[in-house]
Every structure is written in structure tokens, then in C-alpha cells.
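A single chain comes next, written as C-alpha cells; it is the form predicted on its own.
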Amino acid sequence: MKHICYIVAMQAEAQPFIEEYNMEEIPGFFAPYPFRLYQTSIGGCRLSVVLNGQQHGTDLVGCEAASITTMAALQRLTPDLVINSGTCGAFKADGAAIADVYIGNAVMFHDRRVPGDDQWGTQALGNYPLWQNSESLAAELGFKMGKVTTGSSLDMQPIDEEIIRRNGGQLKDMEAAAIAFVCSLAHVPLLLVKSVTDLCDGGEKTYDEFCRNLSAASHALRGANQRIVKHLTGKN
């Protein structure tokens, strides 16, 4: 594997990240969209980290924001991998606590209600390919496992948990099914890293949950992609 490219929403969930590889930041590369690349080479390998930047003071958060974030690094880089790493909501009910770290094992997304026949229900909920090593390599570094499923909100509507239990889905975010989108067409192989902000059925407002937590799941995130890193390049 020669190019390994992160694709992340926001700094705070990358910089501890970036932090501990002393990645460099490419000024302008993506210009004039504010994507954000930064980057490093670790055992021949490079490894890229593409954030979407910001508009209005605030980070690019959401599908929108991730396709085109995805579409441009693929295009701009050509890697061999993409990693999308971010937090997420989780069920308390599935075990799932603050800070825990899951790969995926599926990816969908839960808000994209198109009514009609089979193939435009299959293509609203996408159920897009993911990289075939994530299960050995969560299985042989020790992670938790689970579906993923992506909305453009990050309240949850009764409709969307219903959406999401009936079809399995353990961990909700807004940019992985996205990605997934993007990658299936380019036919890149694609691994999610979810660290947990927020219970979805903790009995807590999901904002408030999300923002005391998020420090302490992107710092979770650090070690489980140093982690993840050292395997994949410790192959070259």
C-alpha cells in the first residue's frame, strides 16, 4: 500500500491525529474550496489527511460536504485506501459506550426515504461495499464492530431510529455513508473508524452530549488510527 488518505469533517476529530505525526499542511492544494490537506510518509508509505475546511466560522460537517471533500481527494491524490475517520452516536442498548472506537462492517444511510419500487428504495439506502480486510483487521487489533448509518442531522427524527434499527445500524453519523457513496463509483476501497461522542438512547440532549465528549473520542481516535497506521504500513 503506497497512499493511505483519511477523510475527516472537522479539525478537532483529525488534530490530535495530525498532531502526533507532525503531518505538514499543504496550503492551497484543493483552491478555492477550503478542503484541507495535510500530509506525511511513514515506512514508504504516504498517508494524506483531507479535511472539509470550513464556511461561516464553522466546520464542514454533513453529506454534502463529505462528497465533495471525497470526490476531490480521489481525484487531486489517487490513494490506495481511504480511512474515514470521525465520531459518532451509538445505542447504549448495543453496549456501546463514550470514547468506545468501531470499525465498520456496513455502512448505509438512514434518512433518504424515496418511495417506489424495490431498486429505488435499494438506491436510497445505498448498504454501499467496504474495504474486504476491515473485519481481520478489527478482528487481529482488537475493535468493536458495527453497522453504520449516515443522516444530514444530528438529532434523530423517530422515523430515522426506526429506519436504522430495522435495518441493523449501530452506529449513526453524518458523513460515512456518503464517502462510501463517492468511493463505490471510483471504486476505491474504503475503512470507517468511528469513535463515540454521544448515547443516542442515553436520555441526553445529543448537542450537549456531543460537545463534552468530543475531546475525549477524538483523542480515542488518535490511538486507534496510530494503531491502524502501524498495521497497514508495517505490511510494506
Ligand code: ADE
Contents of the next structure:
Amino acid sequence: MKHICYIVAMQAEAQPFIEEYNMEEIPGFFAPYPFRLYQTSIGGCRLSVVLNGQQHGTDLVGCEAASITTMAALQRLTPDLVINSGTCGAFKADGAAIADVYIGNAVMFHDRRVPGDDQWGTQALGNYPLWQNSESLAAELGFKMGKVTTGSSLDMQPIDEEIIRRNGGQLKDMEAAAIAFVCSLAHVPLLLVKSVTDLCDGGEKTYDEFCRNLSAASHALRGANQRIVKHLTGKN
Ligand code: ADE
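Return one more block: the form predicted together with the ligand, after the form predicted on its own shown previously.
Now the complete complex, all chains and molecules, led by this one.
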């Protein structure tokens, strides 16, 4: 593998990893867009981290930012593998705990409700392919796996929960399916690495729980991604 490209929504989610690898920022690479590029080389492999950047004084999150960042990264960097590393909500009922790290084994949207025939419904939900080696990587490194479902909101309305659970969703985020959509169009493999900041069925306010656990989950992502990069490149 010559080039691995991480797509990460929030700087806080990527910072421990960027620091661990002493990655260099390439300022203005995506100008005029706010996306940020950090790079290093590990053995013969180029490692990029692309962040969405900011608008309105906060890191851009959600599907729109994830889509355009991914498209720009694919066009400008032509990676062999994209890895979406980020935080998610999960369910106590599935045995999830804060800062657990999962590898995605499927990905879909949970808040695109298009009535109509099967084909429109299929397009709305997405159900995009993921990297074929996701499962073997998870097994070899001892990660749990789960189905990621993506929506445009941090909270979970009853209709979201119904769709998530009806479709076997376990990990709720705001970017993975959008990134998977772009990767599927470009035929670039995608690996999902998700760490839990909040329990969707835990009864606490999601935003408060997310803020409290963001640092722990981001450090868990650093540890997981170090092991994944070592596994993929054979180098520390
Ligand atoms: N990111 C972290 N926690 C989340 C949640 N509960 N829903 C959507 N995105 C998230």
C-alpha cells in the first residue's frame, strides 16, 4: 500500500494521532476550502490525515462536509485506502462502553426517508461497500465490529431509532455513510474506525456525554489507529 488517507471530521478526534506520528501540516493545500492536510511517511507508505476544517468558528461535521472533503482528498491525493476515524454513539444494550473502538462491517444512512419503490428506498439508505479486508483486520487485531449508521443530527429521534434498530445499526455517527458514498463512486476502499463517546440508550443528554468523553475516545482512536497503521505498513 503506497498511500493511506484518513478522513476525520474534528481536529480533536485526530490530534492525538497527528502528534503521535509528528505529522506535518501542508498549509493551504485545499484552498479556498478549509480542509486541512497533515502528512508523514512510514516506511514506503505515505500517510495523510485530512480534516474538514472550520466554519462559524467550529469544526465542520456532518454529511455535506464529509462528502466534499472526501471528494477533494480522493482527487488530489489518490490514496489506495481511505480510513474514516471518528467518534460515534452506541448502544448499552449491545454491550458497548465509552471509548470502545469498533471496526465497521456495514454502513448506511438512517435519516433519509424516501417513500416509494425499492430502488429509491435502496438509494436513500445507501448500504455502501466497505474494504473487503475490514473483517480480517478486526479479527487479527481483536477489534469488535458493528454496523455504522449515519444521520445529520447528534440527537436520536424515535424514527431514527426505529430505522437504526430495524436495520441492525449499532454505531451512530454523522459522516461514515457520506464518506462511503463518495468512496463507492470512485471505487476506493474504505475502512471505518469508530470510538464511542456516548450511549444512545443510556438516558443522558447526548451532547453533554459527547463533550465529556471526546478526549478519552480520541485517545482510544490514537491507540487503535497506531495498531492499524502498523498492521497495514508493517512499521511503527
Ligand atoms: N458522534 C458521536 N456521538 C454521536 C451520536 N450519538 N450521534 C451522531 N454522531 C455522533
